[in-house]
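First comes one chain, alone, set out as structure tokens in the form predicted on its own.
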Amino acid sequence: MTVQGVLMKLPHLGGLTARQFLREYWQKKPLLVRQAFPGFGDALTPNELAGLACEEGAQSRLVLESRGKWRVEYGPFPEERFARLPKKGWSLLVQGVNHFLTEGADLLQRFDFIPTARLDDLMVSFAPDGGGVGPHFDSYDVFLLQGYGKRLWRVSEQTDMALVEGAPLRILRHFETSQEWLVEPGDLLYLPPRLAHWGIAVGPCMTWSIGFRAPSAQELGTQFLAYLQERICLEGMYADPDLKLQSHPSEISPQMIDRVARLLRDIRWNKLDVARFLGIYLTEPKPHVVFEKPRPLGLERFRSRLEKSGVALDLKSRMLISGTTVFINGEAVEVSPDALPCLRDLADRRWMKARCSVAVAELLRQWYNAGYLKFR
């Protein structure tokens, strides 16, 4: 976002500037904006969402509730599954809709005042009258944009986060409503992490959820150690030329522990290692994501089309930059400083049209041939 954009009042934030929103609401308290996106709701129909839930490349779930009992089914679903659903007591949720719908990817761009590194994806849900996924809390920030129909949102300031035992979802055992709003198409509700909430469909409705990832310390630590495992190279080997007799051969001696501790002290990392890890980790495609490769193009033909129409990131592509390292879909590439402006433009806006050096054009061509880019 440009400096001008940071200072500009944003209608979908209720007239707040991005800076005001971050200072007053982000990870602090909810914000409801009526008609943040006037006329929104026609980009996707319930039948089209059900169609996406049948696709191999989509992550979809059916959440069903009956007499206080919850269960979850995972897609892809056969079409006939939707004909056998009850009239109420269920919700269909599809993740990564921005991978399939240009309007979904464009919607995410409206939230670029939050760093792309924090963005997870766009989830769209459909529920019949009274449907929902129960009272719960999330560990991440989310903007809930009402599409088709109406939904009643209840939020609670409770600190009791005890969950229903045995439920396949994090359903709260108790829920005490402190505020509630009936939202209509185009209304936007921001909720910070760990705020208990409950959305209930008032008639059939669809909700678009823009989620921002917040990995746990455990997940980050585990993934970082896996990253280091592939990259560290420790010198030397265990040796004990002064080995002493032990009274008990089964004992791990203090001397052995000390020697191994000294070897392991050579495992080190710095901020550059952390930055490289984050770039790879945060752009790594989820396991179900597959890129369709086009017919390969040679450099001259690619440059001609690039200058004529420009390129855009594929809807499934993720791209980040740290220093002079560019990350795309789990890959890291070092580039020269003069290559950064046009690549940063592509990363920020998800498309670019500019003359660029032969080296940058060749890099873009490789990404195009891998299916990471499309011509506009």
Second form
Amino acid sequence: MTVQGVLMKLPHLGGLTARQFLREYWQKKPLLVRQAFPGFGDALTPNELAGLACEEGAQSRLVLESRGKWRVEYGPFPEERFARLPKKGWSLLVQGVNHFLTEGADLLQRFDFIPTARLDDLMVSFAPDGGGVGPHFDSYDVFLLQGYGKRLWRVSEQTDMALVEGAPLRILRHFETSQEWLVEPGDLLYLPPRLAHWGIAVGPCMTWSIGFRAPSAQELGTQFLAYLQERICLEGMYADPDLKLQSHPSEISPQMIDRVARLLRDIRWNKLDVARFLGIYLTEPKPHVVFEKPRPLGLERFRSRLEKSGVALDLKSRMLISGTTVFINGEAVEVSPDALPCLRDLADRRWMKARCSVAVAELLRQWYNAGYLKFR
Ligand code: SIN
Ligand code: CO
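Okay, that is the form predicted on its own; can I get the form predicted together with ligand SIN now?
Once more the chain from above appears, this time first in line as the rest of the complex follows.
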């Protein structure tokens, strides 16, 4: 976001500035904005969503409920699955719609007042009348944008977060409505993490969820250790020239424990390691993501097309920057400071058009050949 952007009142935040939203609502309380996106709702039809749910590269789920029993089926689905669905009591959810739909990726850009590093993806759901995924809470922040149809959102300030036992998804055992809103196409509801909520379709409806990831400390810890494990380089080896005779050969002696503890003290990290880990971890494509490689281009051809039409990140690409390290799809590249303005444009806006140095053009060419970029 630009400096002017920070001071601008955003219509899709009901006239709040991004700063006001962050201060008063983000991770704190819900915000309903009527007609945040007037006219929104026809970028995807229920049939097109079902089509996406049949594709190999999309992560889709069908949540079914009958007489209080919940079931989840995971996609990709054969087309016939949708012909055999009951009239009521289900919901189809497709993750990563921004990977398939330019309008989806453009919609995410409207939320760039939240750092890209926090962004997860765009999920779109469809439910027939009365359908939904039940009362629950999420561990991430989400903006729920009503697409086609209407949905009744109930939120609860309850602290009782007990879940239905044995259900294949998190369903709250009790739900006490504190507030409810009937939303229509273009209405936007922001929910902070762990706020109990329940969305019920009123007639067939589609909801677009702009989700922000918040990894658990445990997830960050295990991923960071895996990152360190691959890069660790410790000198020397275990040695015990002062070995003393032990009365029990099976005992791990305190001296041995001390020697190993000293060796392990060389496992160290600093903030640069944390930054590098974060960049790689947060841009790493999910396992099902595949980049289509184009016919490779040489530097001259690439440069002339770059200058003529500019480049955009592929819908599936994730790009972040920390200092002079640029991360794209799980790879880290150190760049010179004068390369940064161009690359920052690409990372912030997902496209750029500028004359850039041969070194930057060569880097972009490699990314283009890997399928990470497209010409605009
Ligand atoms: C949905 O779109 O049905 C699910 C959104 C949610 O409650 O998190
Ligand atoms: Co939810």
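Positions refer to the first chain, counted from 1. Fair warning: this is a prediction, and the values are worked out from it, not measured in the lab. Heads up, when I say rigid core I mean the largest set of C-alphas that superpose within 1.5 Å between the two forms.
Glu165: CA moves less than 2 Å between these two forms after rigid-core fitting. Glu230 shows a C-alpha shift below 2 Å between these two forms [criterion: core-superposed Cα displacement of 2 Å]. On core superposition, Asp240 has its C-alpha offset by 2.3 angstrom between these two forms.
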